[in-house]
Amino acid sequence: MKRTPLELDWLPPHADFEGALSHARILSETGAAGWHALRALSGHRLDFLQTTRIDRLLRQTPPPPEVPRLRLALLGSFTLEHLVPGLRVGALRRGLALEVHVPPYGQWRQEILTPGSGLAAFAPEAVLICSAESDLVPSLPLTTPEAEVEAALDAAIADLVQAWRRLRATGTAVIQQLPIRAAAPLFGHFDRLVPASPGAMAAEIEHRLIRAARAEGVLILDPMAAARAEGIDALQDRLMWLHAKQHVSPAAGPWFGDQAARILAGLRGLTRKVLVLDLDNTLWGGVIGDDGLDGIVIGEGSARGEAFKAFQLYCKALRERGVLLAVSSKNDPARAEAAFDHPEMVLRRADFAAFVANWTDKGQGLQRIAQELNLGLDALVFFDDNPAERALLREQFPEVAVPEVPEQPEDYVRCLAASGLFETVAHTADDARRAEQYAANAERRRLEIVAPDMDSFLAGLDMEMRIGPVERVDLVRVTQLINKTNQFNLTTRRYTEAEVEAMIADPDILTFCVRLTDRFGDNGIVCVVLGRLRPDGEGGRLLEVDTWLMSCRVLGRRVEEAVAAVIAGAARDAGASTVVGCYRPTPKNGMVADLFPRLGFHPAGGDGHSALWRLDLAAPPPPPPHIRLSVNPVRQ
């Protein structure tokens, strides 16, 4: 089948989409159900039409309680309202409630610059900057000398690192678009050695925003990389330029708003963890089953082998940078891990974190490898070349994502890359350690089958913790688990990276970056929690908790008694006579509805939808024995 250019074609066409929308109007006059039909609908094939349509209803219906909202700002120097049904319904698609404000047209820089406008009372949580090329690449005669030219790139540069620099400043996390290429070649291939040249100017302002964006912490949204593939002429449209100024054509809004959602949805913490796949004719050629390990297709020698092999070279490359590999199949299990000792196999036994071959359907799959991670239904994607089995995965299981699977295996790597599904806005070495770390905790398991008892198993773990201020080194990673924990996260509060930073330096937060090794291996930073001392009201200070989370990989092993005793002991030497802590629940936090009890914390109130609790220091808690404690109460 021909493909369109810039078309979502790893979601599949909806076959009544007339009839789902009515659905989902109906619906959206009780509440949340609409919302949820929305959702489903989105995670469809659509056009601009269909998706200005749902965007018109999304804004009727308000999203469940439950469902994370982000307010994003939209600003650029050119026109940008037929982008934002695609950003709404991007983010729709991954489960992310936006509200979006733009800017009246040319007027982004004294938004930044005013400090009562209406960007500043949108008080944005992230900020979109859509630059087209014209507005940063200066005009200059073709003669001008280099030294000229790199003066006035310069300039265009830092007036723009001045601005994100005021936008970071509140809070708020910045996406810079690169410029989309618009200038004609003068010269042809001889361009780029005119230096005055704009191409040679729009590819120089490239390099430098990139490097600028690295050294400042701001994101980048880069829709000429990931629309290379497709045609630039696909993304752009000359004629609604000249009459609209419109940068992006309408017809790639939904395509535009997908590539920026995905970044959004990462703030948020949205992104998926695992990938699970299918083994015959997903992995390699054949069925393993009949045609024996001789006999399956995977490697050197066929066109049709070696697509397979470049599939699981790309499997490998997402594992090495973080992603857990799963297996869901429908196979005898000692043949299915036999196959992996075929010669050619890229991928090995141990490279998946958890392994189900059986004849039960795929979905209990799914939900046995969820449950064996400790993670959600919505952290996972389910890869498989069986359209039927999708099909069959979409209708009993909505939160995980089913990529539309091409039917040629050399096109599963363009389908699995286009998606989005892995979009990262951060990568930490404990990011890279995940698969080493999920495999560790598969020993840690074996280690507690044959101890006799959990005190036992837990000395057995001869475990340390470090724990002390949260660093600047520590702040990417700190962010990440911040917007990504669900579980055990007490109040369930996102901050941006810029948040964060300015919390390490306000002397009145306390902050805790916990670090926890054992026989096993190093688990990296596996609890956060941000604290404010203010006045008590009786004279004296308390210390609220603002954020206690901590990584679902260290369940049951009381590390949350050890850092309880931390926060008391740090609290008290900060002056303070309490500890309050908050408990907002969650459709996902259930775990941790009664850790303050458990810590000895008493009952403070609440105000409906969160409850308070009191720890007096005159008695805190001991840390337990098993855990090694070595605190450092001092930033470096």
Second form
Amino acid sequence: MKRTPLELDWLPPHADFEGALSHARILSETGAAGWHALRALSGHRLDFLQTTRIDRLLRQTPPPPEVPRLRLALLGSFTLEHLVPGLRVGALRRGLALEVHVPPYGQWRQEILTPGSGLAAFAPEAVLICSAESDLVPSLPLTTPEAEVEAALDAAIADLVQAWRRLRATGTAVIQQLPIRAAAPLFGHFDRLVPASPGAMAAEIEHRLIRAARAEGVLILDPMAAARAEGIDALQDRLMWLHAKQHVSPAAGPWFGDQAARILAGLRGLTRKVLVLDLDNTLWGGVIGDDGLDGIVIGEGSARGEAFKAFQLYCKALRERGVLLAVSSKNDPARAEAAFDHPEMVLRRADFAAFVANWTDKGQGLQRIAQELNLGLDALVFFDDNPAERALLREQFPEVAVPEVPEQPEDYVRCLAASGLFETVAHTADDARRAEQYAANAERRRLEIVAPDMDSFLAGLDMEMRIGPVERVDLVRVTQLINKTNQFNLTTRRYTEAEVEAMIADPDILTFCVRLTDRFGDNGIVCVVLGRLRPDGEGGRLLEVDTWLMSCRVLGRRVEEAVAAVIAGAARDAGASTVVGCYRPTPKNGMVADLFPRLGFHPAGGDGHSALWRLDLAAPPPPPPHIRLSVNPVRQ
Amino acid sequence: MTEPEIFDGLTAILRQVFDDPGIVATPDLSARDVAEWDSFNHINIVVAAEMRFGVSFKSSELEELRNVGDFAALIQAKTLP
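For comparison with the form predicted alone, please write out the form predicted together with its partner chain.
Shown next: the complete complex, the earlier chain at its head.
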């Protein structure tokens, strides 16, 4: 009996796939428009043949220059080539251009160990290791005592950890796919009590893999999480496994590729930040304007009310995780806000970082939300039960992600979770505090309105800046900022965690990590600077600013002036006579085009892609008066 | 399912798999006649046929196929009412 393979069911079906593909084919002959047409097509519910056909065209369509790229090596002992189209199209769906390398069948371990191998030459930025059960689960007699089983499992894991470490040492991110647990039970439920049964060993291997990954900084792809709900046959086809050594069936390839691509997109910071919610029939049943506070359906008392409550609970948990919530509703603003006074309401008015209720079109509302939160439209997810609103939004603003919301509220959570739009590769204390920080920001803006002038506003903020080298404990958050900061980012160079780790160990690289607190709370790490010490060609040294980025939360507070003063001091202490800054323009970083001249740097040439600026350390800029500075010594 | 319906369905599959709007499923057509008909595309054809015709194949059945005619006959046998 064949089951339907796992599908991309959170995406809308395409009404005319053949027509759209032909159109994309024509456009791809002329340039960048072809890539954008294929990206639009990838946002639909595609089967594996459609995915393969998009991929075939994608390979002949160079991505526009501003599109982020990633080199991925796909490693494993089994057939993987059939998963490449799903991966590339999954990445395309997130605006990421993926180049994929698959070593010859069964040779990935040799490739890792051999200098100058195809893998080494490819220099992957991310590696996905697809392991099958039979790769990791040792073959032992069923009567093997528990201690011996444990030792054999430890050895299997140790072997894989060695491979991870070799890869990590080259600066690449490593993603380990947890094995698909398809082995048939031998005893039944009793399997779990027999240490050497394949089922018991597979479960043990999974636990150990997860613990090892946590310790080694390796990411996890867990296809079983979905397969447990849908049934293993939706993920694996036994015939194709035996016949072609495909441990994921071709028909589930688009689904598998999308799962992996969301992790890859996370590595490049291409993850969504805001969940924009409609109100009527999305957060509760009924229409608040017509039915009133007593008439809407929410909470205990009916299955439908409980379904809306479950969705609100999930939204609230996302907020606690660091996802911002916003409202976009066609409603009377006062009545919409008052709905949150309903006693059964889980979400409260204060949980929303932005709240737009009016009668204008939702596109304008979403633009306003993006503006208020200082984010791009590509940070938004729009969740609305109304198919017409969704269709209009997709048409107007293709950069907003719009999941295909199911008809029944009991399916909302599953749809939002399955879409993977908030998939991340790290979770820090800063993330968990984000919602509070945004709320505090709104408070700061209010203060700005009442302060008589800018200086007294800034003085009233009572800011304290702590600045010091990037330490190992900062690695996760610093890497996250490097990969997702677009606006205040002078060079937009992206680095993996392993690359940043290598930089902090390099004596010729000065790193700065800036934390800011004010009277409203701790903003966490708000700024990262990486500088390289080089000979200046005249017997001395200069400090070249490789990376300088800052969180938009603290713009307009002269933080950058304080940072510049600290960099200048550190550069002088390291024996440099000059700081050289580089600005590389992108479509998003126009706001820092004049940063270096504003800070007293002088033009020093450049080319079509970048402008260079220099600061003479004989006359460095003074720090601004209203920020208290505490500087940890820079490691030498 | 009738023979013409099966051949029409197989033609549609072959056109998608090879991105070739001119290809037609005929009884004598086989992997030797199409340059891109490698093992990867062969599996795609089998899986697409399973999905389209709502059938599933055994490995022994697949090993005996020589051409599209054999494949169509196998599908017809499986879709008999």
